[in-house]
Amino acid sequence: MRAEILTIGDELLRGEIVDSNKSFLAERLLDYDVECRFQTSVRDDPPDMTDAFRRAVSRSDIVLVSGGLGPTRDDLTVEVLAETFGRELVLDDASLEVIRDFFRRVGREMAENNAKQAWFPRGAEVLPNPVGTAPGCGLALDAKDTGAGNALVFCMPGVPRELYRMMDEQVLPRIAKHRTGAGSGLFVRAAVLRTFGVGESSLDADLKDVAREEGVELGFRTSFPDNALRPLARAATAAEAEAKVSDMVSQLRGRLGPILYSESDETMEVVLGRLLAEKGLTLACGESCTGGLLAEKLTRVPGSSAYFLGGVVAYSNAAKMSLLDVPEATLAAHGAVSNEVALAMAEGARARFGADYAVSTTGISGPDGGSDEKPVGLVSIGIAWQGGAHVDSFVFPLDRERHRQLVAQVGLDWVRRSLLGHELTFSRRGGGGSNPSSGAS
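Any chance of seeing just this one chain in the form predicted on its own?
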């Protein structure tokens, strides 16, 4: 089955908001063996919307529409949908009463323009919205309407939390029922593998012989600083598709080694947090150039208090000495951005918090502050644990924000590698690295 996602709103075309609804809807469709073939965004403009509706139903079996269901003058989705396919608008009294009750419960008077949200094309099925005032609707079209085959159009709110719930509770069960009635067709299964340390082009070159047989694909997606792999299989049965994906994942696992850190869409901080919790170990950090980013990443994970003890942002030399016990002589001899200082910061953070592991960062994120000896982009990253430590330096020629993101990810990855017994290295740069059982390097 072919699907199209249509998002509506001037704010999308002006770039005022990021259209995350498309990715959510496409991912949900794939779980039901429905592939998204087209994605379109249009303004709140009736001629553009009409054109988009007609194109979508002429080439897709399922059309998911997001946005334009509100009470204001620029919310035109339902009216334009009805006009496009020659359906009169009819009032759904039950929906109007639900909207009125919503305002009564929150102690507000309902503006009259909210009543427009209770009008739907004749023959449409109303989709309840338990967390907002805008009900959705589903409209079944036949070949006379589309000029092609049958199509189902589902209109949902653009507000993500409302759309997510309506999609899961109202739309997907109807798609599943429709798919069963239409015949099974091809089953689609996919997985997500997250990697860190190798660029997208290098991954593709290294895996050039994987997923070359019929019915399987290997997709690549960059989400800095990671690269995700998307093995996908199509087959006549669900079991066959699942077996093909499982075989690809096994191949990739063996080929990628430690750069593969997640066989789902979990982030590095989630994976590392689970490892620390499983092993009953704790972590602290001492940060300079990352300015608290390591701590922020760790604490965005629910339950991180079980393993993250705290961190110190020691930006100045004085703070490094007073808060992390970095020797003044070390700073004088090597400078703040050096392996020696990074190592002292990691050991100081570990001692201050009494943690099993500590990670440190000190560098020049730019855009200025560099020199011939220590250029912009230079960073030293260290980790320390009971009986050992590791430190290394890199030059990452990136803008300030991406530099900080990459540095933080390397630090988290080193702790993960150490816990798993992998070599402590960074694959983007050849050489270097040490075994986690060794002492300081």
The other form holds:
2 protein chains.
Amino acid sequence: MRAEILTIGDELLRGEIVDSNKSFLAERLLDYDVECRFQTSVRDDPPDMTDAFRRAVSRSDIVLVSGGLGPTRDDLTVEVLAETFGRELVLDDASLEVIRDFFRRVGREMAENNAKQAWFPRGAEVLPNPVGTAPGCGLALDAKDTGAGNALVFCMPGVPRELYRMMDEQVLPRIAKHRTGAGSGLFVRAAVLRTFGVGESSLDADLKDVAREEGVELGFRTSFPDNALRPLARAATAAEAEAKVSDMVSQLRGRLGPILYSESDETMEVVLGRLLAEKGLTLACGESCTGGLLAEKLTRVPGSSAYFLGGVVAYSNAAKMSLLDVPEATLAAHGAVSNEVALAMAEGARARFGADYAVSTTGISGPDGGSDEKPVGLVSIGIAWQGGAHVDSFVFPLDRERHRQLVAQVGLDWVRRSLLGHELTFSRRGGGGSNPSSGAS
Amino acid sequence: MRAEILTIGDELLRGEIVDSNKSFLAERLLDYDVECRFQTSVRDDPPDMTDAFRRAVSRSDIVLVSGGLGPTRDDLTVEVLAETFGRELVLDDASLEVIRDFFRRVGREMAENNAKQAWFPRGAEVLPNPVGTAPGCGLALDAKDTGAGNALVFCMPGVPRELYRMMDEQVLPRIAKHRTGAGSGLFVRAAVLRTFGVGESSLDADLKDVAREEGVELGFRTSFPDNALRPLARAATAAEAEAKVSDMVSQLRGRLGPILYSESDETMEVVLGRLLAEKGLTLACGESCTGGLLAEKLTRVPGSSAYFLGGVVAYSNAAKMSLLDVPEATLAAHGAVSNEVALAMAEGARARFGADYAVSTTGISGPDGGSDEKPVGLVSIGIAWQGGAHVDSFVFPLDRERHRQLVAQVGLDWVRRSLLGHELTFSRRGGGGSNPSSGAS
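Starting from the form predicted on its own, produce the coordinates for the form predicted together with another copy of the chain.
Let us now look at the entire complex, which starts with that chain.
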């Protein structure tokens, strides 16, 4: 089955946003063994959109369209789709009610322009959108419409969150059903493993001999600061495909050791949170250069209040002293970015919050603030627990945003390793810490 | 001048990487008043590539091609370009020498397959690549080649770093020269305004009468929790286009009032940071439900240590009492999520850090934790300053991530408004806070 992706929106053509929807959709299609041959973006311009619709359905069986379902004057997808294929627009009362209800629940009236989001081409199937006001739709076209074979067009929202859900819950099942109807095909199964601590090029080199047989492949996906691995298998039955993936995962588990932290694409904070909850332990943080990012990552997880007591963002030396009890003498003797201060911050946070574990970060995330002695990129990270502690310093020559992300992840990873009895380390191999691009170019 | 972008590579169509090159190129083109009408991605497949080349040159004056210049078997751009337009490939000795030298400098021999990177279509201009092994090229085509008007095709590397440099140093100057030579064309100017506090659908409705004349348009871009506006104008001269945009911005400034917080696409934390720095004032925070996000946003800005002293993430009631000095009686009487506790947290943070301003957040970001009395989505936000304070409570029925983002932004916005002497408010109209999808779908 041939598929293609069409994303609509002036903001895309102006480069105002990076189009991540295309890569999400393409990846998802591949899970279902549907290959995406073309990806196109056009503006909110009816003639360009019509031309793009016509070309797409003339050469692909599945056309995924994203964007242009909103209530503003720029949102034209459904209207143009209907006009391109000569379908009148009809009001879907159920959708109108859902949209009205959406606003009611927050104590407001539906705006007039939201009503247009309940109109669809005659014959289209409405796809519910539980996290936004714009339902999507699916339209089946035949040779008369396409000038070629049959085609299925799915229109989905451009907002990533809404798109992901609609793709997974509404569109993919319909594509799968369409495929089965279409006859034989291979079953595809995949897993996503998350690793942290070794860079992509080293990982790639180390795992060169894995997934060399027929019907399996090992993909790499950079997800800074992690590296994700995607073992994928194709087979004649689902059970066979699952077994092949399982084998690969076992093999990788043995090879990777502690740098493998999740076998189901869960983030570090989720994995760590579960470990802390299972063991009934609590965590606090004392942050400087990460500026709140450590705490923010931890609290992304619902229920984190069960194990995360809180943190201090001690962005000035005064705050380090007054809120984390770092001795003035230690700051004077070693400077804010030092193992000694990181240790004091971790122990101070642990004491202040009465937590079992505490993590600290103090560094120079850049672009300014460096000196000959203490260059931009320098950071000291600490972890303290009942009866012990560990600190270490690194130079991560990354931009400010990536520096903070990497440092925060090292901190969380150390708590995870500590809980699992692994070595508290951070590798510098092949992009682990010292390679700024940490992988793919 | 009409332009389009063509990116080549299987990895794009598989969704393995997100295509950020397209948005970079599109943005750069717009800086030079060249509008990008189409963006397409195709696989490393000669027929698909040929088809894409032909379509592009038939409808655009400038075609920017990225990807497929490497040494591997999948890199076919130059070969296919030459074949598509009937040009033989010729060896550029100078390029071959540059490539050989590249390897020499790192103590290695040039690999055989790197030699192909020195072959170009006859008549093409070679574009040097100082940071990679693949030179790019520019090929001028005429009506005989395109079936339409003249066209300029530029082939550049897919590696972002190499692309950016070649675009800026080689391609854009040639496009600029070409424009001047080509005679008239419209000049495009645009601005990006950021607003916060009113939802997209209300904004769109309120501004329905703006940008109705010829040659101007007003675009809307959702950038949750903000709404960005893009007034754009086209005119025969740069000065005219600038004046038209200026007029629209003035008109919008008058209409929008304080919800407009940036006229140059700067984020809230940047704008607020500059205000604090200008006034020599300091800020601290006391966070609960936002879990560190407020501090993290503020510290994204380089130099924020000049005005941001730090914060406390008081994720438990105990932490609210011990680190922010919230009285136990207040917590007992009103509960953690209340105006009273928000006030105490803000005042506590201000005192603890010795800051001029402090912001506090305490709420139920969900998905769990609600009750009949205090539903999921409830939040109390506080701001305290010398001699005054303001608190208010809201129910934002958003998912956890968006709830935290919106709450943090309200907090920062209140400080901004306070510094500028504006009302401390948060509108509930048309998606401002209560519309989960806050606009575009």
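Numbering follows the first chain given and starts at 1. All values derive from a computational prediction rather than experimental measurement. For clarity, a rigid core is taken as the largest C-alpha set superposing within 1.5 Å between two forms.
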| property | result |
| --- | --- |
| Rigid core superposition, W119 Cα moves 2 angstroms or more between these two forms | yes |
| Core-superposed C-alpha of D75 shifting 2 Å or more between these two forms | yes |
